[in-house]
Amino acid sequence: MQSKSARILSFFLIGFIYLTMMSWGMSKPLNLTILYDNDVHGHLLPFNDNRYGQDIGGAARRATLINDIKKTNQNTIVLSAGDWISGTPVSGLFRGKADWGTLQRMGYDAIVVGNHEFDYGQPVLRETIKSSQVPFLAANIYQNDGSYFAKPYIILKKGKTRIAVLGLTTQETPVVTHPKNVEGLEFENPLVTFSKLLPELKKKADLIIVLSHMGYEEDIQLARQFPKDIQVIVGGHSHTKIDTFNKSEGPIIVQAYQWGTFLGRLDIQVEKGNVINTQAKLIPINSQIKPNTKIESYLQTYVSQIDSLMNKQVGMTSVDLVKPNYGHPLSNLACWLTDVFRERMGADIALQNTGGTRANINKGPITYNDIYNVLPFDNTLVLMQVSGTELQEILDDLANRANSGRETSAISGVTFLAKNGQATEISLAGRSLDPAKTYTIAANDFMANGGSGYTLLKKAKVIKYDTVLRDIVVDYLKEHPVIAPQAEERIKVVK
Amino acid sequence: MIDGDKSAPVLPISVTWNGNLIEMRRGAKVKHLLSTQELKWCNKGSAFVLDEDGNEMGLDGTLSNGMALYLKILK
């Protein structure tokens, strides 16, 4: 029979061994793999790129890689840093449906709401978020009643480590999208949002990952402000290709360029909430990766419809629509486009740079493909406000361009004589220009941002943004199915 | 970073482009910095844009206040 003291000793010995084994297990570092992309912008299908090669990217190839890596490490998290949609025909024609359906099938753990997620309207995004199995994160977007627009964060458990993934969206979203898309929403300063949520996150998680759609500069500022609280920032919005990883103090910031050209892979070793080892790389997505057949066949259902949709009639023209040439903006197509843009925005005048109108349309049916060829860029329409004096300067610039045979702009709502580099005999709906009045100008965002040297427009106050020019033209044709625009000499060049 | 103001931030931003400080609209993209010729080079793949840390930026990347970017032309 054992003595009482021996029994107590055995009890403590077993307890000690058990606790030692437990703590050994607890302190065993977690090998965590984070796979990430950002700013895919509707690049679901492989594409050609003069910088990184032909036949690269594609969601089906990325899916293969994600699945393969998950098989080698079950402690893998897959994240997308926003702007998943918008920018390709397959995205635009199906209003994001193909994009969101693909996202559901690729094994993502979370996506942050990017500013372009609003491009197909708030109702579409709301419905997508509601039905999505992949959590949409946005901690700094609030609704009118103060509730979150999307989940602020999720907690994932890998091994014994609790990982918080928090989403932050650029506060500039209301400035760069149509006001209707963000109606009733409030975008808080992400630093303020993070400060408020930090105590809660610290209680619930051992590791904090910020999934950011704010841009690299803003990610750096976030990292500087919270150097010990955040372990990883997976970023987007600036389309930055971070392929040199110098792990020093503070959070690791990663970003994987754009369009799914690469899949980012970050391997970290975590011990008691501290990152003790880091390795990161960008994996090129190319034709050497076998596409995932499930994703490929899912996308095929959309691809097979693209041709018929691109060739679908959206209107009719009774005359040939002729694009302008450099220095000679006399074009019925350019006149019509500026008229459409002016009407859409209710602006005093509208502008469209010569280089922005890229193709002719023959007399007869107008297809979506025709509109795509005329306006291939994803430019949006902007409404700006200027003083009469500023408008005079803008028109003088156009006159100067016209007199010197340089690229100039088509106009609507105004006519003038271009003489000795100055705009004279200006007529705005039959009235002369009043320097004391304010005027509104509709133009594409390329011009509004000073593109092609239109630097005067860059100074104009923006009133609102609208959607891409193509959609505006298609909307117009729904209301006016047959058109017959004439070329008008709205800028009369006096030699 | 933008202030804690709840209203939409509309003030312009300053960006250093090839060593010159220029003012841009908020929300402007990398491509808006480029001249027509520079844009052609980038689209052909014979030039690209780098930030001050040497990271490449896509042409549709959004600019931020205080960024310093420059064009790298491939020989």
The other form holds:
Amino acid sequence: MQSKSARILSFFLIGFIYLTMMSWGMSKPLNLTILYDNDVHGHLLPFNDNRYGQDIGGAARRATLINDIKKTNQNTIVLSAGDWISGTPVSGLFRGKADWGTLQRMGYDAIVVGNHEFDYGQPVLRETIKSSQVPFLAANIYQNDGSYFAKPYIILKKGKTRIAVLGLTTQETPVVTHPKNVEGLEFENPLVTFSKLLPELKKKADLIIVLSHMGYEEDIQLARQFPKDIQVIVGGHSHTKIDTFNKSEGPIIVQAYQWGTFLGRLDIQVEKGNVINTQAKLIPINSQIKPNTKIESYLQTYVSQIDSLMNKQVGMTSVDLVKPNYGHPLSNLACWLTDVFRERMGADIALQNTGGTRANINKGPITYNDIYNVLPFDNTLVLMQVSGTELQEILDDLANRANSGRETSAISGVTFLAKNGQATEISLAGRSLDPAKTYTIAANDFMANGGSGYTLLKKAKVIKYDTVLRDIVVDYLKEHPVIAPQAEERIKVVK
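Please show me the structure of the same protein in the form predicted alone, now that we have looked at it in the form predicted in complex with the partner chain.
Below: the lone chain, stripped of partners and molecules.
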């Protein structure tokens, strides 16, 4: 027969076990909200877009939305999938200070290092990462000594759920940024990086989110290789607009287009590390959203310094100037720019990579702001010299790109057929290419240093450097104040 003390102890023990089991059984799923953007590219202020409307975007409006959503759900994470800077005057003229200051004030939990984060130089980025209250993530970027360039991941806790957010950056970064900006860094295959860190992440977290600046196709590859290990991939780099997703394919992949046109919102229910319910949408950022006054006031300190310069008219166009797109390089704006560069240098031909021409200009007055949006990078014009044989190789590379639908270059001073990856029927000012002759090429220094894979240009002999591209364009408009360029098929693709 049990003693009185034993019976009391048994009673408390049974009660404790009962309450513990009840708490387990009554444990509710975590309702987690993930807010995200990607490829903002310096678009801190509202802007006009031919596709999505007038007076859209703006960091102050996104900040209002972020704060409002956080009030409705304390279990909210705010993420940026990279390329936050570089692409507008307010970003470029202040070397990213306005961008990073805004990021600090908007309540982000993390940002992955995008390739354009290097645009203002590695020292600037290093200092930004060091001083930032928002963690910069990049698990697959290593320094010479083997250490991480930025944090590989962070662990957040929402409710009782531990959430790992791991950053992965495109391995193409040394190709798509100026080579000098990534000296001394190694960019590992992101799939290899994730595989190595996975055992560590599983020990520390119940849920894994990959914050990716690799592009949509690469995100799909990652999801297919690790279908049960990753719950969410928040992507960037490819500027993809993803309205819906298919959970049956494995990890949820989301992306919010570009420039802060939308704020992405993903709501998921998490139970014991498993996502049991999902809902995603892109919220348009427009004038119906009242801007956050603190962010608006902060940005105004920068805007007031550049308004007079940016709004100054520098020319006039009697036609819409349309930028080229990847796979569809035909563009009157790109043709005109290469003509301007060729004339400036007195070169035989001129090149301008598709990714270097960033915006359209509407018919009417051209302002310095327009030119800056078209040419936001601080690239200078370079005059190079090559042999006829070397020029043939360069044109063959352009033909191969054109045939495969990859990023190619606008050209001036030469026309040719692109057939089976080779340049044929080449005409330079009405004359055939002479392998024994010497030719001159004008191109931006990004291309001259092998950017975007134009490695053949690195073999060319540099004759001289000029100033930044946008100043060259403004100089041209002083002499030719009204323009009406036409798109010309200078590279004709033959199937």
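Small disclaimer: the values here were computed from a predicted structure and weren't measured. Numbering follows the first chain given and starts at 1. Just so we're on the same page, rigid core means the largest C-alpha set that superposes within 1.5 Å between forms.
- In this comparison between these two forms, the rigid parts meet at a hinge, and the single option from Pro174, Lys70, Ile306, Met106 located at it is Ile306.
- The two rigid parts differ in orientation between these two forms, with the smaller turned by 82° against the larger.
- After superposition on the rigid core, the Cα atom of Gly356 is displaced by 10.2 Å between these two forms.
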